[in-house]
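For reference, the chain that follows is the form predicted alone, supplied as structure tokens.
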Amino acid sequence: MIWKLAWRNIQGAGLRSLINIIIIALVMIGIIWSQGMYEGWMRTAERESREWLNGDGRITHKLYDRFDPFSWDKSFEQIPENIQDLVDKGTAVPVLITSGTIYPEGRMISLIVKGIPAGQQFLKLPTAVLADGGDDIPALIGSNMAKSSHLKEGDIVTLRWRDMHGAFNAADIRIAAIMKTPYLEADNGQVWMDLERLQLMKDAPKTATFIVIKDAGDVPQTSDAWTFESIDFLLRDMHAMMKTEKTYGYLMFALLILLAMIAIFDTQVLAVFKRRKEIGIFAALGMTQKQIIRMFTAEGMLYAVFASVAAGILGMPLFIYFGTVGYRMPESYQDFGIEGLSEAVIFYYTPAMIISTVIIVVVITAFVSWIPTLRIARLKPTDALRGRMG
């Protein structure tokens, strides 16, 4: 019964009960469609760091730190056999890493200059125009690098590097290929080579600084030299930089809902006011006080109920839409160098985001409702009755 006198009650307010409800959903669809963009995001980069450069983890020396350029050319050691083992069935590919500089029209320009086998097969990085050659030696950049060094496709440049005995030594270089990649971290500041011939320059036959593996339970025991990275690890930047993101978010999701609260207490207020010779009729009827206050919370909750479905009939569009073609982000973004941001972010929804959401929305909403019938306990159906409040 005090389901069904709720109901009357909503449909009673009419308009009003509508504007609330709009509300409401267009506070869920806010909270359920940015909650999918940042997952959508995250799940865009590990895939494309899965892709392009780190597989499903690394195997790295114990010496080598991307942020510090001064491990880089210590940072190396031979392969193991065991592991040598997995670059040969195709499950592994090592990778040799050393500082470089490049002068291109008698500029200096200081980068990574990274080795790989031009042969490999699973990572997404076209290598295969690394083989090619003869007297030169084929590199490969990435677009970002291509514009900020203003180098073009069959383009020769000179290459300094430093070899395992402390000796500069230098070459030309061509540009073999210029590759679209939307994984920064193998594009900036970076030029490829074929594996062999970096080895071969830096005097330093079967030597990788870390070796990048196709499946994390293919991981072989290795020496003290050499620690492995998981991909979570590898993405713990990435991980931290998206809990501050959501932090925010989740302060816009409680000023979202603080606004739609706010028209709902506004609304129980009034008919609370409005309804008390309704009270007063109710109580002298028979219905307890804990009834009334159900009834007026239960109209709370049906808000929050309809709002739900109001959100899934005018969400669902929205959703699907991005679910499916996603948001490309502003070109300025990538100068940011954030990952997963290079191409569309396809929007990821999960049941448990939704029904959270919903639970979330629903309880918050009771006790909003809650909140002004404290007053009906002080309530006497004589003074409800008269139309006075006590």
Partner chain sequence: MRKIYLTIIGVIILTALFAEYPDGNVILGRIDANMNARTTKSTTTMIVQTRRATRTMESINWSQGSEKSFSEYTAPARERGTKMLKDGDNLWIFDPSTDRTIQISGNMLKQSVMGSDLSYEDFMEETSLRDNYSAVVKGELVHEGRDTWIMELTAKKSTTSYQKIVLYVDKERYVPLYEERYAKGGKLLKTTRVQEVMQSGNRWYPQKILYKDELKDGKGTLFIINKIEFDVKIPAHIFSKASLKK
Given for the second form:
Amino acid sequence: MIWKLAWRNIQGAGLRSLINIIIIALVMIGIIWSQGMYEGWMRTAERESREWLNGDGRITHKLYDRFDPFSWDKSFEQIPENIQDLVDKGTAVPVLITSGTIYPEGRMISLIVKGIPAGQQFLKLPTAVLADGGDDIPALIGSNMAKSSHLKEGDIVTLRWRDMHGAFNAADIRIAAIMKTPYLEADNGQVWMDLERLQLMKDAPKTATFIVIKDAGDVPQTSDAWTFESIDFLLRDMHAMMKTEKTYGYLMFALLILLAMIAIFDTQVLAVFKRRKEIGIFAALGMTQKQIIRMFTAEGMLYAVFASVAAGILGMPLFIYFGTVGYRMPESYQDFGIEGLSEAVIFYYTPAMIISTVIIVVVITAFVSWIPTLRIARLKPTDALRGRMG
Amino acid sequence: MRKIYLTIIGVIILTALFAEYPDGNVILGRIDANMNARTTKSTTTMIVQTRRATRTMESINWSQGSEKSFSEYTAPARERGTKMLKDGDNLWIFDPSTDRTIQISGNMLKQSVMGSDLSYEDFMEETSLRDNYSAVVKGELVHEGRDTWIMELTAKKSTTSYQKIVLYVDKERYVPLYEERYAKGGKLLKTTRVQEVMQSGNRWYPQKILYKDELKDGKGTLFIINKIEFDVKIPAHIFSKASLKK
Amino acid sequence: MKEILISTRKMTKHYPAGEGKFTALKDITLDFGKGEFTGIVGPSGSGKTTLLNIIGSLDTQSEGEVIVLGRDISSLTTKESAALRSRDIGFIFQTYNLLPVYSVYENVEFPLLLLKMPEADRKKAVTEALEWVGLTAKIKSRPGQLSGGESQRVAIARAMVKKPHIILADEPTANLDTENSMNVLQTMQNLNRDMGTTFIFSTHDAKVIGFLQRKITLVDGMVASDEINGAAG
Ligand SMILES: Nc1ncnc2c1ncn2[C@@H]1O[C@H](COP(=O)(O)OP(=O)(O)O)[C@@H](O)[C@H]1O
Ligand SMILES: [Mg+2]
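Other form of same protein, the form predicted together with the partner chain, not the form predicted alone:
Next comes the full complex, this chain leading.
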């Protein structure tokens, strides 16, 4: 009965109801949309990370610190035999890291040199181009690196590095290919070459800095020099960043919810004031105050319920578009070097995210529409009928 | 035919016999003795010539052996007050514009000092040739009007940065007038050219040196010693971190 | 002796007024029998509305006793008084007080919804009530689209649809012209005659007097006279 009456009131209020419903629906669409974006972004970044560099985790030399080039000269060792077995089976890929300097057109650029077996199969890096090119040393760089260093395919450039003992060495490398990778950690400030070649150059045969593992389930025991880093561990920075991003997103939507709720609150306060005569009539016709309050609250809640439906209908094309085509960041953003943004982010929605959004909005709306109706309880029917507030 | 071969071999053997070159390692010792002092105090000008611009920087420097040195830049205005302290393996720089002291380590060591052809790493190199290299005299040459020995230096340890160095050493003054530093694989990395030499007491010392990173473009970095005193007394506090902030 | 539905004993109503209080009704002792068609007349401000509100349990007296359908009004909880209104008392107001966002049908249906009457019975009752007041054609209209007379007839239909014992009408004709007034009064009289509904209404309209069975005159909150109209008796 209450719902029927509430529905009648909403219908009766016409445009005002519609506006309220649309505002709430837009907020809901916004919340689900942005959550879908973060979720999709995270999944994209995680997938890229797995496909391009981190596999299902990696066994890393204990001394390796990716932010400290000084550590790179110490953080490599002979690949343990049981891991070499995985490498031979094709379920692990060793990578050796050293710092170097290149001199394209006489400019000096410090970079990371990464060695990876040219024949590896499971990382997406097009390492086949690194296969022995005779006299010259084939190297692979990402398109970002190519842009910042002004290197083109076929360019020959001098690379200077130190071997494992500390002596300077230099040789010409040939840019065999420029790859387009969405995973910037395999692109920015680095050059890839064949592992065996780099081992030779460093005078450190059979060594690696880390070994990418295809399946975290079959990581063998290793000596103390190595530590297994799970994919979650490797993605911790990204997760942390995503968390702050998400927090900002939530804050923004908390603000939007607040605005929407102020609109509802306002509508309700106004309604209770403008409809005080109506309230008197309801009372005269035999409604209890509780029923009247419930009816007003139900009206507010129905807004949210209809808004959920409206959000579903209005938002569906949007959700489907971003869930299939996805969203490409403008080029200028891609230069920021944020993982997972250089290819289109396919939005991802989870039932939990949708249900929680609906529940939160409905509950908040109900609460916000309930508060102003408390005045009704203080309203005497005779005063209400005379059009006065109690 | 056979006769010709024999003749050629004979000539080579004879030449080798007559070319009685001195022991390279002895010469290295003389160079070290000439170039390294217990302490020095100098004022220098560094002229960095890049493709785009020329920058001139002046500094006052104190050094003690190859272990410790302290420099304070006096010009240009932008660099004035910048100080650099080397103590063993540590290197600090004080930047007056931020009023901060930072320790140069890791990748920063590879960066060039004030845009010059010298990296911080080069500052950290050991200076004793005799200790680190064994040398062979390969020949002689008149270099810019001076008689020099051509010497080839080979690193004694595999950990030495430059595994091979070629020097033209003034036969009389024991000043290396020209120096080439090579990568292990044989690529020329850096050259040093002494353009003017000065006498101080009974020692000869380079006064104008052109450093050049051969992999990099540009005309190199010119290093001019305006004034230098050897074996002066330097108070110990000069080589302390506290003096960076003064 | 007719069955007494409403009785008041020495009933007084004060309203707070500034520092002190204002006495709107004083020592009212009245009985209203079943099936009466009673008018309460008196000048504006004489306390007619106040009396109806108390009888209708929208308000409570300050002193004395009010018994409606065997229940002491002042002892009812708000829930009980709401139940009383919803089941047994119909209201008709001078300004019609229809619910503006509801259609004519929905306005009339409303009291039945409160009584949780099943859909089919509801429909029948609403249709009947609208037939009674002669407004079946306007079923879908909104109150804003009706004339004053039509609006008041909808209000009558709404008051009678639940077949209450008592209908309280506060100056039902004050906003109507003569023709509509007559029409509305006629409708109420028919209702009183055919269904035995007890009517108590306030008025200071001379045309109304002829319709009354009983006329109670209030002056300054006190009963000045209580006359039975012989012709109608
Ligand atoms: N809620 C109220 N508060 C104060 N005074 C009131 C209130 N309701 C009515 N009165 C006063 O009581 C008197 C009787 O009013 P009312 O019953 O409305 O008279 P009538 O309906 O005969 O015109 C009037 O003087 C009116 O001003
Ligand atoms: Mg009145």
